[in-house]
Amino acid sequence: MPTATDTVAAGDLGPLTTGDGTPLKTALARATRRARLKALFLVAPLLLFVIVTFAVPIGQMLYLSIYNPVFSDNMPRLSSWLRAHDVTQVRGEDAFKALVLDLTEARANRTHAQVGTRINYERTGATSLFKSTARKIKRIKGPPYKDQLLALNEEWGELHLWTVMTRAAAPHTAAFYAQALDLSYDAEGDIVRAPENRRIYGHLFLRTLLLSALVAGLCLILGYPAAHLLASLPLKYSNLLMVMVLLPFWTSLLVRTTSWITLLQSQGVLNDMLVSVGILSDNGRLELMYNQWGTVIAMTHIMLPFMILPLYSVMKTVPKDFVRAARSLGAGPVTAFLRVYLPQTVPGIGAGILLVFIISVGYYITPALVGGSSGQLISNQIAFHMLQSLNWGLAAALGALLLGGVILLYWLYDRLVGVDNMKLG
């Protein structure tokens, strides 16, 4: 059926149509879909590539955050009964029957060590409970349980472990997000702060915070005068001048972070240099490595090419004119550079920063290896979980926390500056 939009446009000739009679707006729809199924078939590696290799592994670190199976899998009739009794006390017989059944299968299926790590996650000490009482679960010969578990150890009476036990009864658990926010259960399972000597991950987060945002404001302030200067240089000069910023920028990781180790170390070049010229004695060498400096001068240094270059792309594109003009205009140098040429650069300037800062926060290996004890990130800690402890539900409650926190920053960018102002290139 024709539209009075067709009648109109035609006139009195009735709807346009093609050479073959296909009236014109079927044949743009039918020409629009083909060029999208195009388009969508060309991108369809790519999108099944970020899909595989960035959505699903986040989505698995934020199932894995939640989502702890081992207690409830291998002591599936005490799981069972925690589920549907609520532990205000230390339970009865069929509770200790239940956990002793449970007990012996995992001993023969080898899983209780497993079991005892889980636990081992709230309650100190349940590894090797759960290992010694598995070596002689065979002494138990039958009922009464319980009086028999108690005689071979009596943390099994302990309130605290079994309501420990009754949330990992839970395969979903809310417990790591708790441990990563420095809180824990109290022995009737409550929430409440950790003890102040086991608060770790607060500071660690706020440490990573004030450091990536100090190695951003320091690779700014290094960083926009050389990308000026290669802006405003001739380009055979600035062609050059690039090597030697994306130089060091294409050397391996690990030669730069042992470099500075040679240069920063107590008996390193720079303290050698300043022992031997006088300023220092030999017993007054800076401590440059391997704490929070050393974290900060070593990550400044491999993060500055990430805030020339979106600054030198900026810079490229203002016209030098606008300077000049405000110059003839009577601006002063000052004047001129605040109020015409900054302005111009802030899309480059938002980018950088953010660039190096989202960067900062995830570093890992150059706070592994110049850091020390003071200068680790909460990255050290995530790969310290994932690597050593095993913790993975706590390494991955720690990764959603820093990814929610880096989100967060986005949004707050977007809200007060603008994405839409930011240029990487």
The other form holds:
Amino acid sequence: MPTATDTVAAGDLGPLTTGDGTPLKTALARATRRARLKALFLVAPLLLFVIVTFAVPIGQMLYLSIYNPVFSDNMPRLSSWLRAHDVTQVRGEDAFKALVLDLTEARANRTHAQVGTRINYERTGATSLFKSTARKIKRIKGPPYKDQLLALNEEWGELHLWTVMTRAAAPHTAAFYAQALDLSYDAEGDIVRAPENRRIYGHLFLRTLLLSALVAGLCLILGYPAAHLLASLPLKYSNLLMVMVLLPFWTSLLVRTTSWITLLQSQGVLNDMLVSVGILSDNGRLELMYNQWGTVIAMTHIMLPFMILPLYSVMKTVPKDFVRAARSLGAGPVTAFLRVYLPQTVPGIGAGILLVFIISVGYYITPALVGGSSGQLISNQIAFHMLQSLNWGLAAALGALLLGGVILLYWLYDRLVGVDNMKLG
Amino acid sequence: MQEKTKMTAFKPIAVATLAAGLVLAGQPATAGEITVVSWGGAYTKSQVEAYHKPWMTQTGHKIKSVDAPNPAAPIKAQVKAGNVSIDVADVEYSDAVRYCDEGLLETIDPSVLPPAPDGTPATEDFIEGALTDCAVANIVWSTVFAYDAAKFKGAEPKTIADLFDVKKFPGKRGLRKGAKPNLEMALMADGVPAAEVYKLLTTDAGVARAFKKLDTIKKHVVWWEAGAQPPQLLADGEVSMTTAYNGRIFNAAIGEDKPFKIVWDGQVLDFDLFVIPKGAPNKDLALEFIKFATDTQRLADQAKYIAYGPARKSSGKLVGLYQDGKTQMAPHMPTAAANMGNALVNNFEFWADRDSELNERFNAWIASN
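Could the form predicted in complex with the partner chain be given as well, to go with the form predicted on its own?
Next comes the full complex, and the chain you just saw is listed first.
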């Protein structure tokens, strides 16, 4: 777009124009805009696809981690009372009246158990409290409601229940994040650490990060020489080796995981072999499955191609002459490797580590099958809350924290190594 | 031998299919398809043989049989997402009650169910508790523990306490990954009489006691999730004892000649029930299928393929031989008098209310080392 200064300047020199008299600048802008639109038009299907099937569902899922209207929708009278009052001070007849009326209605709509489940996320036993009260709600005859309700179950008078209900009355909540961080609210509504036997997620996040880092490290140690071999062998040999890398890559990971079970379980192929050779006694079989080691071994194998392929593609482009030149100038093999070869493969190392690490962090099938109890990762808990307990808010909060952690690590990596230095192929 | 039984079992079905095909040719093309979700393995197979195949040949409708580690799990997800693809699911009692309470299931009027052959209405013919607002039971099953007899040459495990005694009976243990019914079994192994288990479990001290008992074998446990896993773990020699659904062990021991033995002491009995998720795409057809599958003959037929007791009293008399033609099924049923000595009946109300809470606690316990 021409600006005021442009026209002034152009006025001095006489404008440069195209054949039909349009200023050159405008014509140029129009031409590039058209090219850009064309490009956008070409990628539009992909963009639309990504937005519709990827960005929107993920966004919706993440929104669930802070949004849960079950209580406010199904207990409208009580919710508006709770929003207007301080429950630590007053919980009089009007509050109990709202509670009883809402509960009667929820019972008729068969939503009382959902409401109870929502409260149960933060106060255990609430599901049964809501359900048993709803079952007997017909026995409550007219006002005053408070004493009748307390007679049904005195838990209705407890402060903790009311503070939880107050938080649930707002459709937006931080409760799931609190839970995902092993925090809980006490009776007064203050945030405290969860009781010892409920703390689980911090521990699992840490284990996930450590095991993923270990897998990435093992993949690098195993994959680097292999990739180097692939890159330096003559084509007819390296092609054969490449097939050996790709074949497992193409095999279903379920097949590979269960094969590892067959190999490594305590009555498995490896243990049987070691016992028959006499290295192990029958009672001293190695425990390589259904624990952390199972997870690490199987995952390292599954992730290996993700390390070898980017390394290989980078090593392929490193001229062999450089190392030879270094050697002829007097560098020992170690020095030549460390100062000439290694630095040139850093983009591949970076790409491989990042790829393996990020995929590992979200892995769930392999740990579920071979992890036993000590090899479970945070993704298994997310799967549990998605599929079994159906506490989607908590699953979303855990997923969001995991996503945040990966983005943070990516940012750190960018600061330390530089993403431009990464080469995926 | 096995080939032979397969052939003989197959022939009548092939003939029936042919006949149905001929009958169908003259009917208007209104055949529908329903999706039935069940637990997989030998159990689904018994349902396919006893319910699905006869229904398909008689009505011309189709059944898509789907397996899940727990068929109840996808129901809530599907109903909440407003995208229901399941028409019928086979679920446990506590889930049937919980989901019914949460409004996730269609209600089923028991008066539409077919009466017993002698005319007894369904409401009286089903075992007490087998019909709820939203569900119709088809079997009584049980969680038992079983062991590989080849592993124990001397003394063999006899009581539920032996499952938790790794000193006397060394080896790994297979347990279901979840709070139910490990907590009950732990308490019974700790000496609590079956009648007092649930009373104790409603208290914090009782739950703590159960976890403390589980602590004693935690290091020796291989956790399983799908019903087909425990017989596999036993067969692989990965565990020396495992809890399992009794029918699966029966199938491995009698059907596949494995040296597995069931210990009935401390068994936990439960129903499996058919439910229709709210908003099921073929609701009416689903109800037709449930009416068909839970009639007296069909329930008795299922017992031909797996050792689960029929939920109708009138089916009991019709239970005969296993499909091998020589094994009497009655003594293998969890409800056989000899097996009921120290049995616990799963308290569905307890689990419908405390399921999420106790499983959360269980997960925290399992994740901490």
